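The chain below stands alone and is given in structure tokens; this is the form predicted alone.
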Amino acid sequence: MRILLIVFAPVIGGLIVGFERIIRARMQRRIGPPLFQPFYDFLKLADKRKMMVHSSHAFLGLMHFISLWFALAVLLLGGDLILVIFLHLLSTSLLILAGFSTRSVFSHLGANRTAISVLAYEPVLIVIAVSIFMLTGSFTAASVFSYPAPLLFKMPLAFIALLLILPIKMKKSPFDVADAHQEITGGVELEFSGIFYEAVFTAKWLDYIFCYTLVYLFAGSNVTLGIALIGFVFFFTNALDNSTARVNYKQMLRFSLAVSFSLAFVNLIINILL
């Protein structure tokens, strides 16, 4: 089952994005695109002429996609959470390097903002991983699934912290500063085209699966609770995306470190004391 989920992760991620577009449209009282619109976009982009800024830029884009898929595979196979966080950081770093490797001002701005986004959510993920270690005695995701009780009941503050950083990771308002189309026309994605843009485009679908897998960890072996948590997070992030205005990167970083990191850290202290 996990192998199938890894293999078909891009397809499942594309379906989630398609469903998300429908839900967001309904929230705005619009009909919205069909469920398979992300795949229609994928095929349309495949027909575009391939243009490279330079070979390193294209290579970094492809490696961003491959390394993110590998990080997701390690997570789904129950691997070490610290390793997963490191691999995910490596994947994002490749995209940042690609952004800085061009001469586009917008690409540089996007790379800067993506780096700041990493500073906003990665420390929270590390503290959550340490909290899991204090609770289960292991850093592996497999230990979470074998833990007798859902982590949600033992780490409620950590779940709220994760909930608050997911809009940053998924580039949703009010924290979609990294690829704000109205300001920097997509940021680091701007200089990609053709099949190389496909890689960055599809990596977003993988990121969705990655984020929802992190949410599922809080349910442990309780499948029903896991589905309920994913459904709740799905509607929460999209309602937030539809109802809030974008903040600037300073406000995003300040909020994440002051609120999300504090909540995760307090939960860690509680786990240590208990």
Second form
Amino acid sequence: MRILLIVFAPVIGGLIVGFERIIRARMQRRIGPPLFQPFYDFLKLADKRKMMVHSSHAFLGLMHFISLWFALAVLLLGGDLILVIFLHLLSTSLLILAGFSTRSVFSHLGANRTAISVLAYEPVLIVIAVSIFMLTGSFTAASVFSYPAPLLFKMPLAFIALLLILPIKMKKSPFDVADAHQEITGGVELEFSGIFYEAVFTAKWLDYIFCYTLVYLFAGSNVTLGIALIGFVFFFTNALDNSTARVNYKQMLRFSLAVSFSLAFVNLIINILL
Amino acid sequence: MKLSAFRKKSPWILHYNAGGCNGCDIEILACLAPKYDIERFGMINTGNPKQSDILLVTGPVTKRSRERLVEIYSQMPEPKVVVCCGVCACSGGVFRDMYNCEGGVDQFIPVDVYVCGCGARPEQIIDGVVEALSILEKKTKAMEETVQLKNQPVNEGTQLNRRNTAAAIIQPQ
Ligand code: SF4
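Can I have the other form now, the form predicted together with its partner chain, not the form predicted alone?
Starting with the chain above, the whole complex follows.
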């Protein structure tokens, strides 16, 4: 089951993205594109001429995709949470390197902002992982999947903290400074084209699966609760995306370090004391 | 099924205003709004030449914007199509023969579809883009060529003449 999920993760992620585009359009009273739209985009991009900036740029984009898939596999197979977080960080830093390796100003801006958003969500994730350790006595995701009681009721504050940093990770308003489509037209992904853009394009789908698996962790061994949580987070992030405008990166950093981080930290202290 | 069949299903648009009055631009944006909702055909306004298929140009080409127009066009990977929105982009429109105006877009880059009207209506723009899609499907990657005009004074003359002079600069016989 898990192996299947890992192998077909890009496909499932693409379906989620397609579904999300429909839901977002319906929220704006539009009809929206068909469900398979991300795959049409994918196949069309495969047909376009490749305009490589230079080979290491394209290679870094591909490695971003592969290392993200690897991080996802480690998470789903029940690996060490700290390791998973750092593998995810590694894949993001490959993308940042790719952004800095071109001479485009927008690409540099996007890479800068991606680095800042890593700064915003990474500490929170680490603190959440540590509080999971305090609760279950182990850093592995497998121990969470087999934990009898759902983690959600033991660490609700950490869940709220995760909910507040997910828009940063999924590049959604109000914290989509890294993507900022109307402002820097995608940032780091700007210089990718043709088949090499697909690596970055599908990496976003993998990121969705990654985020929803993190959400699923909070349900422990309770599958129904897990699915309910994923549905809730799905609608929450989309409603948030549709109803807010972008904040600037300083506000994002301040918010996530002041609110999300302290929520997660308070949760950690409660977990230690109890 | 061949890959080129999917070009029709996901056209990504790049929108460039070469010096118009913004009338056509807000009509293009109206296409994206809930009433016309061209996203249901899979269109996205990318704003990024490296990932788009259709170049929507509005407004007459001015002396300042012609290099950018050619630059943007040459940065788009093939296959690509160009759609002129509004009478300004087709021929210069009300700005034709003004001292700062170079005329239509087709003097500098090959144009596939002309959409008339001063403000082209959203229905017309959608029609033009749908027409462009059928052209896009037939195109092969080798068909497009650009004309670079760096530091070249623009002479009066026919469209063909201008394009030929420009081509002669690139490849002197
Ligand atoms: S065609 Fe008319 S509305 Fe469009 S840019 Fe020209 S003057 Fe403005």
